[in-house]
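Next up: a single chain in structure tokens, the form predicted alone.
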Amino acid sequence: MSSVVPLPCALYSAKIPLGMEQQEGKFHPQFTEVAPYYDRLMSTVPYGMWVDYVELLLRLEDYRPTRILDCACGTGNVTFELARRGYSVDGTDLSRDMLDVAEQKREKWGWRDVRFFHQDLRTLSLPPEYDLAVCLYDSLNYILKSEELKSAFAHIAQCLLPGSLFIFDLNSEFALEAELFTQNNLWRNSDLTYDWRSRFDPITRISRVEMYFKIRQPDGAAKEFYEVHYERAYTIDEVKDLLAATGWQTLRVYDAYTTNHPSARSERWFFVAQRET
């Protein structure tokens, strides 16, 4: 695994709450001027793994999904590897420039059978036609308020065909108060260098991370920018109500990464859900 915590790839305009507005003039949205280096970033992220614990918990469950959506899919990386592995998939993101770099790749690769669509979760609007949704880089965390990761649900279902499953993560409390996103890389020699800070609000249950990024350009300059980013922690019996709510029964919930069940020091969870017939 890498020593990075994974940036999530979805970009979510909500609301910050009163209290929590970003710096004017000093920090840019989230996941935008980052986009253009993300796959650098990510370089040392095991894409492929993820996506052969995907596929670990779809044959737990005994189920082949044939037509695959990608939400938050970001630079494609999670949606070109279940491509390759022959899954028909289409990714969808609200960062348009995080799609940018995943259509760039999408023309260099070949792939024109994958498509990528600039929404948002909390509207999603797409036929119901996939038979499998996932939502990887805990990019669900990003969604504020439970109302809004409500109806993040019930639009993801009505992509979905009846009886399809629904595969997706989300950090625990316990990860976001031990600020696990605090971290850097500047004892490194790298002409990409990152320096993280959260602070987790206990009452709110939002994490804030500042983050501050220099780039060394090939003349020798270095590029100086910045990103906030907000996440929220969920119980997991928040999520199974907010997922029964929207139509959605939760089959099985994880520890990351592993078949066993969640522990009070679980930094991630995966759940399994399937929509209702």
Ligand SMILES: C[S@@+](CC[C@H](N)C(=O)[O-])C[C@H]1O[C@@H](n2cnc3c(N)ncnc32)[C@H](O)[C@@H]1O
Given for the second form:
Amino acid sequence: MSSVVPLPCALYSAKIPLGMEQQEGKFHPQFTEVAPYYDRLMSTVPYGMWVDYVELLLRLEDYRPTRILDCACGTGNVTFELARRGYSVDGTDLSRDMLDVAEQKREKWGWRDVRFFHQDLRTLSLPPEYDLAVCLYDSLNYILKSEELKSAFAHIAQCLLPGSLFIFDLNSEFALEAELFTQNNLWRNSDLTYDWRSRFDPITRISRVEMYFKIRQPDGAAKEFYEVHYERAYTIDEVKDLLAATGWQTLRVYDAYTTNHPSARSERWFFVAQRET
Ligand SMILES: C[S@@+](CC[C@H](N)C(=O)[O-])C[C@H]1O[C@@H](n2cnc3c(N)ncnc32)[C@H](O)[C@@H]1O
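Could you present the same protein in the form predicted together with this ligand, rather than the form predicted alone shown above?
Up next: the whole complex, starting with the chain shown before.
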């Protein structure tokens, strides 16, 4: 989970000590407790603009998909945006809690054709019927080992028809090193406050993000919980090598939301890869 791009109002501050070091036993795994609040936290994320950007990248490749697999779909925000635009879309995610929210929205909005699969990308197994896979919002940074990212690429390839495209983003090492996850909204008078602290280890290239949340319930009581998230930085060359080793050709790498080449200060990259025929 990242607010590197979409939360312009976030304060990058570590001034208010929470004593998280003493809270080690209290951390829930990532995307569990936070799932019911994820969409509120992401309410300023421009998902529509992201899907506009994916469609722009598709036009640049002169490629028109019909069956899309949204990998690491979370609560389905990208999935439903694609469905609204007329694509046939399925989503898959590792977190049962995130998928529960996605499925509740599917029922509420009547998207009966959208299917959700509770699967790990590293071992993903679906019939090869999709002609585009997307994986957005630094979801692949959550895969912490090169071998496991390689396995995810290989398994995603097996779910796609030959020649299909795969569009995904990744937070850069520049972004993780700058600890842009260290942010809070404690300055706001909100029913949902958060305070996140990240620490990037330059040896493992893993960022550990300790997240504190406090939610004011309708009855006035406060619910507090902690989650710990881990994101790994990869280099563009590492990712290209892993793609090449798993039947993908990297067509393009962009500085996110532009059609420019990545720079040393790019916070996020977008990859466009094609499954070999
Ligand atoms: C930051 S959220 C992004 C969710 C969604 N793509 C969005 O744009 O809102 C990252 C998602 O990646 C999922 N995830 C992390 N590791 C995964 C894995 N190995 N396989 C499948 N999903 C995974 C998490 O459960 C979480 O829902």
